[in-house]
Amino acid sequence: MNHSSSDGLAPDPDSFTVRYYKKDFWSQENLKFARPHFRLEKSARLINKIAGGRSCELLDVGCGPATLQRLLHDNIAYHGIDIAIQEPAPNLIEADFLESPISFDDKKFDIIIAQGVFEYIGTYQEQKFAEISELLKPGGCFIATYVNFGHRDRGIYWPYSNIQQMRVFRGSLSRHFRIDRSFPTSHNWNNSEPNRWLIRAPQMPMKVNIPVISALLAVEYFFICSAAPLG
């Protein structure tokens, strides 16, 4: 999840002590995302376009208050999993997916999304990629987001436990999936998603990498993936 520089940023990632935050923390933190924010709105646009008009089963890993569900078309059957579910529902599972495998009643999915998740999972990254890959239907799509830790504004949100350069994250992801596309969620001078309409509006439909500029000003990246080819 994206956080601005006013949220208590640690000045130096090397000073971090890795800590995995549990339900008591996320029960409060998730409330900040009850209203749609820029990245989530852009995620919904991507998902609706990928699904087209076909019936799809979607799993939202780290769904928080399941805000994404309100932005999806009716042909997409939404399922969510999170460590802290504020409003229980049959299509939501409360589970600590660092302590147990990511799963949802043995279902497989056409689309899986994990946004604002991998910054918090420390050394579990490879394991969670492997688990998600097992839940993807043939021809399915996995969408992941990851913060650009190479941004010119190098403040790091203090609960992050998985800080790495984009090339390292991409390499790990590519061991479990085929990366079909990747592009910035947005570009901003500060390392936070844009709030002003004049900056938000032109960037909502953008799906391009800008040489040099993206490396310095991309806030986060989307990775659109499919199942890795066998062998």
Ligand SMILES: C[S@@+](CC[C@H](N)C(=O)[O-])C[C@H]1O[C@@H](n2cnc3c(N)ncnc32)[C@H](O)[C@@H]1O
The other form holds:
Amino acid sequence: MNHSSSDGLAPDPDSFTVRYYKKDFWSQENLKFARPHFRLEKSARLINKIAGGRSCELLDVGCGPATLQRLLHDNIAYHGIDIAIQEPAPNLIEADFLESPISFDDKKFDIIIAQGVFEYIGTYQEQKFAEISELLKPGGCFIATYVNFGHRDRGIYWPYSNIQQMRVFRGSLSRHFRIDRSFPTSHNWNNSEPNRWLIRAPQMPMKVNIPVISALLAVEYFFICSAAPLG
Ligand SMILES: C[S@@+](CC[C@H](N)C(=O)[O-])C[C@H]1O[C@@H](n2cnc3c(N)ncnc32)[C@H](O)[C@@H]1O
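Take the protein just shown as the form predicted alone and give its structure as the form predicted together with this ligand.
Let's see the whole complex now, leading with the same chain.
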């Protein structure tokens, strides 16, 4: 597990071994993401807006059942990588990105997204940020999400292998990208995406950090990044 004794999150680092889950686990588990969920819908709105009317090449790292593809506008050429592809297609590559560098036929991308992925990446976070930064076209955009482990109702899903406080994740990300914006995916009293329409609807367009409240109630965060300036 990627944590230091100062992160305040680990019960006992010495007794914890990183466990990576492979295709046998994910081919069942990622079916849970076959229907659009709140974060995925919100990320599709963000991407459609970032792309505007431009033709864009997009890479979805840890794409699962490629649900995002269905929510994107036609000007966005979708590509996905995952350890467990559900329905093979020419724009989807099945690969274990912990066994080999993240890549897609030597292509470069205008937009790369990795959502709901870094919590499962064990000690590979810095390496994967570096690989993703190499795949961005000049002026490209990288969107990452990460769970708020400072939530008042913190629950740690058992397959997670990379748990750290938000400031630690942000620090690591900022070594590879310029973070242009970050904001909660949603706020919720319970540590789960909002389900009820009344809570979901107003939060779908929201991109705000609320002092004190966000630290306690943000479920996850979006990070909208661009390539770090040279030097
Ligand atoms: C929590 S799911 C998120 C799916 C999708 N991004 C979403 O937000 O709905 C994590 C995804 O990462 C994929 N994944 C996990 N470990 C992987 C690895 N080592 N290589 C490639 N994909 C992996 C899983 O198969 C799964 O689809």
